[in-house]
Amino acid sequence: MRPDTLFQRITDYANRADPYPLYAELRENGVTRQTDGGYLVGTYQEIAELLHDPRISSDIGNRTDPDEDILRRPDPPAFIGVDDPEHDRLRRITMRPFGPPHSPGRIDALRADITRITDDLIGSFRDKDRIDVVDDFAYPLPVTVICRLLGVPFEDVPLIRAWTNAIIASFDFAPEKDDRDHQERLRAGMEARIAMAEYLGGLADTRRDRPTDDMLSALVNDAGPDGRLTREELKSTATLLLIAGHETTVNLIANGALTLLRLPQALRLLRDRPELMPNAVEELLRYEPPVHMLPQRTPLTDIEVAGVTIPKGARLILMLASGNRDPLRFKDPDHFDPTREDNQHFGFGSGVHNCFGAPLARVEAQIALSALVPHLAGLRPAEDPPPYRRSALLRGPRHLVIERA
């Protein structure tokens, strides 16, 4: 198969359950062209490069053929898709309810009731023989947790899952343009991102100067040195939050699961010594993160990338889980080890976009799978690979049903 069909096999569901076979062969190409004009990075040291080099864009804007469905959106795009210094106002002004030095103690504060939640949830089904760790409690706890730290109703949650699966279903990469269930992916992607905007907008006036605990309140109500978002502003931001806000904290305790149980070793590690969790998260954003790919990067200008030159205006897609699997970086990368030490990751990307939820999806990470490490000795999943979701970029188990071995 040649290399410019590279990303094409990549993005194919048939890879989904284990796409880290196509990675290496990435890595062997270096920088790879696809037949669209894009190209993908995929070694460690020229993804850690670019992530911080301010002549990549992360504006689709300044793509020279940007994608037109995405140029189209009614709304303006999340702080992850302008440049500085818009991104750099954006998300100070996000920043201050969510984390330091404006509120150093919300997350810390969440602690107690994320515990509250992940104990609810396994009593639910800690007598059961099978239960499906994404449905049963991968899915339920970051989207409880996101949900009370935005302020949005718990009743409203099945319809935030149903817009949310949609908008996640049109992350999808098809091979051909005129692809029509990719374009009724698209269509239904974007119909959904605008009632979503829409709920979240209207949820937010009625927090204005009538303003309860949460972070919707705080961004309609408190100004800083940096003034209010607008509500335009407001509502691309909001909808950022609510679906970054859960669903890669879905992948990560999902892939965790999967991970434990197939490595009874380190199953058996981390039930003797819990203390590791934290080092065991890191390992596993390494080693199955849930965000695989950054793929609307531009140059600003012509570039030269491991001997390759990337025009301006190229589209540039960094595969982040092939760089954490770069044998030129990390020691045995293929292997999964819980006390791994050396580990500067990609799984929160890094440079100024590095991901802004990043405190909060460790602390939910770490309470979850140290509680739910106790109740999967003697378990093995129901089909393994489990099926895994569509897309290829927010990697993880649609499904991982498991059951008394």
Given for the second form:
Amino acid sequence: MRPDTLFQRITDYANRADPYPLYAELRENGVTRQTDGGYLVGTYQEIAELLHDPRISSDIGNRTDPDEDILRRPDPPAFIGVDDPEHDRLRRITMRPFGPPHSPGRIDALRADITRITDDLIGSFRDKDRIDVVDDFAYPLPVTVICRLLGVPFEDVPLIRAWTNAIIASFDFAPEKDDRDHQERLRAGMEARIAMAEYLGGLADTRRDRPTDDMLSALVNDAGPDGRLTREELKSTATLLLIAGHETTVNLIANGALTLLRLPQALRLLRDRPELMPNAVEELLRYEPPVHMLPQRTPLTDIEVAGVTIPKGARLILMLASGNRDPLRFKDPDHFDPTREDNQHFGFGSGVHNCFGAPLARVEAQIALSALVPHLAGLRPAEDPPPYRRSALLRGPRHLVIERA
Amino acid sequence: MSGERRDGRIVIVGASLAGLRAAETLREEGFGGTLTLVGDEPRPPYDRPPLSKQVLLGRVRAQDVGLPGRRDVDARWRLGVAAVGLDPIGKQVLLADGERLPFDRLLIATGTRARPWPNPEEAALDGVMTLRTADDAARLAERLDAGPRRVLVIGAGFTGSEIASACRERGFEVTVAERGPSPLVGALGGALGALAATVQRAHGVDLRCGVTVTSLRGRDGRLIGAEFSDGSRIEADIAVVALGAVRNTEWLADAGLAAGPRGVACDAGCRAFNMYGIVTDDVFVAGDVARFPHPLFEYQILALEHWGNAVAQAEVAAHNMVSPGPCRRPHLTVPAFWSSQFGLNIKSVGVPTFSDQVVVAQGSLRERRLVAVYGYRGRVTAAVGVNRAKWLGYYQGLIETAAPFPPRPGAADPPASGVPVPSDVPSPQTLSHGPTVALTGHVPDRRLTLVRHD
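Output block for the form predicted in complex with its partner chain, input the form predicted alone:
Let us now look at the entire complex, which starts with that chain.
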């Protein structure tokens, strides 16, 4: 089989604004080996099966050719990069202060806060003729919420932002390993990761025996049947929660605003029928998901996917955003339909690694976009497509400047 | 599509989960005729799984477990009155209050009831109870609130084990008596049965297997204790009889249907068979009372007491009631159920009793965290997760494709030993509790005698 270059083209920044034709090509071609030795899967049925297959590992240590820069990370991987039973233990302990059965009301209790923060942000730009949806709205909302939830003081948000940007930039896939910019980004990302983990570890230490009403306090003070996280585990877990807890939601809100600006009919529908918003957010998670792929899986044994054998230890890339547009699964998949009923999308993945923060992301996006809808009429993006962020994995606009039409 | 199937009169006998979901599906699919639901309990449809869990723990009141409706069903509700007969020729359901309900199509969803304690005098003692209805749960919860000294649970199937779990969680002394070799063995076989026994004892249950309760002792009309077949005795102020379920088919005795103690037989499209094995076209069956052939299990006739089956089968039955022949669907859902007890989440897909071997595919019995996979003649037929429900979707795929058993190794969290052992599914005769899946075979419930009229 001649290696395919599709993954290179998907990660090429030139295709960031519209990767969807490449995904159609991927679904057409089926599972193919890429020039870097990885395998891409982009059809719904196959992705769904692989997400639920216990023979698929999320632990990069099981790869025959792991990315060494990830292996060099000083901290233990958080649950996102670990398999059962360890994954299950870490996730269960972390879930205790976040959701049911032990903390069923945690997310719901944040609604009032989220609404107030949203209203404040909208109030601050209501009279402006030009705003950046990302910097003025989509970014400050989730970062404020996740900091409050974890117990990070608000004055440290600029610090968090700088670290997060460096870490996300290092997620880039560089075709040339010796690319100097890439090496520099990796180094900066690693430094930021160490600094953020140390910061969060120190913050958690101050909460030990002096709990405030936040998740870090709960994680250091409350022990369930599985005990507590070690300090190292807590550092990696808190880093994951902090980054994943806002980075993806920024993209979801910004992608949502852009989609509604492009589709006046959908915007009108949501203005007239605000009760459709929860459904519209699900459609958004299908149509323009914040996470486009899961790039770090690998089979623990040779497996067959759609007639192709993927060898044990090979890099397996699940193109979630492609599965979301699979016409074999979704009727009229390239159409954004806020009333779509049958919509089991991969916006939050699926299986044991299903997005931990999904309930929070849903509430944030619903409140944020509901508040934004009445203000979008008569506005248009200053540039379309807007400038995108580097990452092909966490895809969203870097800025989304909108102005009066 | 023919208009006649979209109107007319439909009667649903049984107003619990299957009856409600069928009614909603009928309206969803455009049925515009008159719809009547008959239920022997006075309450609107409610959810039973919490009755042996949250209600007994005092977290939810028994009257607060009403089933949320999916949509308005625009039906006439005849609640608090049982159906007592069916006239298949005149197409009428006879109610206990004398009313006759004419129908064009009928759905039988009468479910099951708790099997009573066989000795009526002992069963009448104050403190002897069963658990099936919301009223039962309310009575038992009230007794538990009063702080019993010891609760005796007779039968260690899922209901009995969940009751024991709730009692232990509230700190009450519990004795569980099971005629079979271990709890849950009737549904899950020997290996997981042994795990359940270990877990119950670790939680302080006085578990007695291989014994039967020979008498319930009373004084002044109140329960004071019990005697066992091994000669031992205990004192107890509550005895919960958890001996499985009896199918509510007596009202069909003269209806000419293939109805009996094992349920009402129907085809894959939920159409009832008559006593000659001829399929009817106006009488449908769904839920716990139905027994139907399942292609994944060699067309064995299955009777499932599962929440999910009641929903799925009701939806298929309702669809077929308003659809002409070629548009009808088979009920092929892979059976699934769950239980929570003693801190364990147990979930099953497939039919574990339809097996000859079992293997731990992931995790470990000792850690109480595993997926056990069941096989029959070299094919995967079931999987049970203990605190591992999220992996079961994969194993369901293996069941649906009749994948080879044992499954090939390579899954995360591999077991120490991947060697299959006999699944040790006992004959139902040796159990205190009825199995929640009955493989009822092709045998008719009544032998027919050919009568010649010369």
